[in-house]
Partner chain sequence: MSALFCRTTVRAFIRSTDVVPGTRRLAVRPLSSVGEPQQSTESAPPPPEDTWEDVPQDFYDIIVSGGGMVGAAMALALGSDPVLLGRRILMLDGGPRRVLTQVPDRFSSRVCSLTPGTVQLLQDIGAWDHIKNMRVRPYKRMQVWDACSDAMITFDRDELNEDIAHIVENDVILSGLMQQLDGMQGLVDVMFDTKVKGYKLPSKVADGEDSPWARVILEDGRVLDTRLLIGADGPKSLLRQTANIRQLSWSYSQAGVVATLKLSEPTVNNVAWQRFLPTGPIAMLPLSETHSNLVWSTTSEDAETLLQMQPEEFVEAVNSAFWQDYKREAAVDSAVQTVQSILSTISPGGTSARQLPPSVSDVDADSRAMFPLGLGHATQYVKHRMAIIGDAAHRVHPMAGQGVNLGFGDVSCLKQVVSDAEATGEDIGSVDRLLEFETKRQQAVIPMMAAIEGLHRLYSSDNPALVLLRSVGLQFTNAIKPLKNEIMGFASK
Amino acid sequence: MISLSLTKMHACKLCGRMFRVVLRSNRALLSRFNGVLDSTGRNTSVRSCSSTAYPSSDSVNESGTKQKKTSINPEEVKKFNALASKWWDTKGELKGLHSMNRLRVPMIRDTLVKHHSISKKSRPLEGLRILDVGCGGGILSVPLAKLGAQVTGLDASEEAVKAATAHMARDPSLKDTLTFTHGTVEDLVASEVRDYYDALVASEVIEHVDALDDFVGSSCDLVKPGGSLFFTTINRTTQSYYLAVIAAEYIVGVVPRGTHNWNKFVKPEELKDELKANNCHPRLIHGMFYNPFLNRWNWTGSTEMNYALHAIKEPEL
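Can you show how this chain looks by itself in the form predicted alone?
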């Protein structure tokens, strides 16, 4: 059954008439998924560890061996390993990430320029160290490096890192400003020689992690006092369920089926609370809207679907 909220959404920006026709022909498909959406309350059991996920904190297995702490689910890694050959297909399944650069790159650049009082114009991020967590094939890492930043792309998918490295090799201008590493934020925090960054970016990542608190805590640990954290993600709302999961994956085919789990989407208030618990203070939050028919992102006053958030780590006294 199609809910009233879905009918209301047809009257908004997303090409209402075309969308209504498709949804009416897919009532059986929608009814299969409606059981997931009992309410818009957070299903915390999804974010706690399941039998298929790595532990979200250090634990001991049956053999007595201490297991590595990580917020990453191996099933999520498999999904992105399978996308290795598609990261740089600007017209393929990941084209939405490429077009998102139109919003997120200027947001990161302009925020850092203002925060660090930078006056350079050609390479405004020169001298800043940025960690791009969940970098995938480097879609965001590359333009940030071209703005002069020393960028480290980090991803739990080894295949994604290989794809990113191969693409980088085609552009000699990136060899001194961009590196890619296979691993997790927990790995970096646990390393004997820990690096600290002027900024950390986790764009379209936190909706894929198992333990939000561990992931955000480790991310904050890697940022210098006074440094910045940038997130883009999907809000957990009725609207996002029907558009980001049902429509995007099963009807329009904007992203591969199974890419998202609605229960893992993060409300802005939840992310803000995790950041504040780690002495990081949200400074900006802005809604984002994607039109898949035009492959175009725009800023919006509503955070009901996607949103971007910028936070500052508390400076040392």
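The structure above corresponds to the form predicted alone; please provide the structure of the form predicted together with the partner chain.
Below: the lone chain, stripped of partners and molecules.
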């Protein structure tokens, strides 16, 4: 979908330093909905980080990049605002992801609140660093940031990242807690970001990933010892083939055709095994059920279709 042979100088959103960007092709293609959001020209520079880091000579820091934002071509701003409103239309094509927030946000919140023994009710996740992998337009990143967490939204689609940035720029409460970055988990690991996040969230992502072992390995590297990993995805079962692919894409049409490749769906055991191989211990697995007519998600005992998994990285001794 995106030609990934670019080599450019960019400022890392994490540390403000300049990096040479080499985006590798097709590893962990995180963008889920590029098919939905039609890609148009890509002529503005996108900040990404990857490869070996070295201090920049013309030191573009956080404030420098912010000033840059205001001088962006107005046509571009318009385009990405339109894209953002597509992502943020709670009754539009992505309504299923919006309604899933009612399930996944409380799950992430309550798990972290318990794990870190947090007692405050207002912005309970304050002080925690969360990486939202495959953030898209920021549907999950924004509520997590509103709960106080320091959230980095990461996506391989630069359109999605720009749409997400355009959306959050309107909300004054998010400017200190939320950043969006174009890139992949492998990019972050390559730029020596390790043991950094209190939690990593990959919601509805791993069913689009080519190499699950690389993806899970990198994800586990990014999380602090004792930190949490959250996944939500679709199981590879007969039921999911008929419901998620045939029914959802071809009969009901709630998901654009070609969104899902059933062969890439991940069984819970496979995910668990990958996590264990990386010193991460699955703690909880929940089945999720989507009612497309009510646009409502519910927890269920069965993991035959969708499921959510929480794992904890082995704490340091």
